[in-house]
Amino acid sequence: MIAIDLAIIWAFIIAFAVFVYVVMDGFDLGLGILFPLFPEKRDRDVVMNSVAPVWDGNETWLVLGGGGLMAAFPLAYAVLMPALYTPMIVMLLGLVFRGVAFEFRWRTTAQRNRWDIAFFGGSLLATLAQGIALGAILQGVHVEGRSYAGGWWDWLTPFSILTGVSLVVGYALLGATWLVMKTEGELRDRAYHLSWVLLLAMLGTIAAVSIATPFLHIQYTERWFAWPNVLMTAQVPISVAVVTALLLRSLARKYDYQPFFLTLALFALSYAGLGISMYPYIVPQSITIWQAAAPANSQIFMLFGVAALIPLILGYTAWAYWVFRGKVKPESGYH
């Protein structure tokens, strides 16, 4: 029994880890997306400076998502690493080209515009590869025993680059509504705008990837739909028509603080039907939980670690964002 509720903790661990690198670096990454449609140099500073405190520590639930993966559950790591070589490595590129055009940009003026590139670029590949990797997860990988089986090109489909479409939109969203959370003028005007027309391409890839999902496999649509399943799961797309239209009215009046906020939540109910579809299965229809766990005295003695760390970690992400909390002002910056 002590098995199985370490199983389920470890996976609750690896997913809330994973869900908070969203949340922290989705909207960051989105400000890169953006950036193109920001030309103005003084615009572009102010979208920096609005993340510049707090960008970098990030990845800290990046790490601790896929290290907790390869510790509590070593079997599914085994697997899907092989399965995503290319998305993983392309996104860790994204990532280190969107870092150090982050840091580089604020040290040359005669080359700014090539670091404007760099973080657009990096911001876009790191973002398209993990919605391509979510997809080729979610559609299932080749597995025979205990290994990969399948091909290199695998996790390359219509889904997944459905996702990963998807995920950019998203992100892009997140990025807006945090501008108009921390900025304000012309470009908290622009803001607004354009989380307009990303809420309705979200919308519409929400439609697209929730349509698509149950034609993968039979046990997902068996998940949503079978009765008396559907009583549960149906409280999902409600709940996002409900976060949804609130969101339309943030808009409508410009508010400055519950469109991020109402954004995430649509975020997290996404979240959730991604959960509803995949459980109890870590590597889907191949794998669960339970059979992918490491030893229980091993995740025990991880939980002695992850249980000072994360507090460890929330506390200082919190502290730091009360720090540099408001807006961002033109004349004003981190560097």
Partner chain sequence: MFEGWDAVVLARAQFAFTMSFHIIFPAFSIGLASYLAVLEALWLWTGREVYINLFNYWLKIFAVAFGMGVVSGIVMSYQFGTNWSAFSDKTGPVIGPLMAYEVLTAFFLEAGFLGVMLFGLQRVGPKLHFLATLMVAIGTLISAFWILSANSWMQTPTGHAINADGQFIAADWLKVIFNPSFPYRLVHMVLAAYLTTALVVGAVGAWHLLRDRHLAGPRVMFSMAMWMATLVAPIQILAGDQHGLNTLEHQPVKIMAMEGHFQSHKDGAPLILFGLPNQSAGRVDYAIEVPKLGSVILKHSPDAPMAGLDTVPRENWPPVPITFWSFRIMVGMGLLMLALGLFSLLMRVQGKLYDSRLLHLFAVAMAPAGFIAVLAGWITTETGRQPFTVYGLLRTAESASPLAAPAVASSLIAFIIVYFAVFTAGVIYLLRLMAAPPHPGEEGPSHEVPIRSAGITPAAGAVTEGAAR
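Switch over from the form predicted alone to the form predicted in complex with its partner chain, please.
If you are looking for partners or other molecules, they are not here, because only the chain is given.
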């Protein structure tokens, strides 16, 4: 009989949920980050219209990531959340501001500017907090027994600031390439221009994080550079180079769809890199996925739900995107 390793299956499911969240809410958070660069009301309306029907579904993946973590790896959830207390609270408050801005800015003329700022500020803060949280996880947290034992500012280091800024740049690039895909005319031209700048910036941050990570722990170094691991791990930077070349070409040729999907590929590669660094730890250097795993009957009970429902969810989500496919026309949103 082949033993099925539930912890590995669940690690993949949680990683999948978080990745879907990152790429889906990533681009609409990115739109918020780019908001100040589109000062005209007309453009801002288009930017917002391009995601208004789908952003809510995007953000639900964050709830699945958190809820799934609590259900499948309660110990990791219980250790990480207090360790990331401040970034988590900041992220939640940021999401409150940007989430309500989607509705509120259409309900008022006098205070529209205020909700535009809330949309930008909330998106920026939430993204920065997510990136910082990622860096804080990578650098490891202080665990004693079954709980977090560090201070409440431990998350703040130059490395976590670096990952925070990296994510802001990355989400902004996703947002810009999304706009390339969903808009036309002068707005799209500006999105192309932004994509160039942001792509170069993202390459810089990917390089910086890649160089800094192995210095955090000897395990990371060994994971990436030990022979024969390096034969496999080297595929990641090689793929990054290939995707980057394709992305530059697609921007130069002014393709509509390719830049966005190639940026997603870049995210996927960076994400795979994180996975390679962390595995099999869920709280790096402290708690493995097996130590954190919920009892088997909890994981099996949920596995039925995931197996039956995730394909369905992806199906109707795809349908919703299909319903609102095509370019958002600037003059069609309002009269």
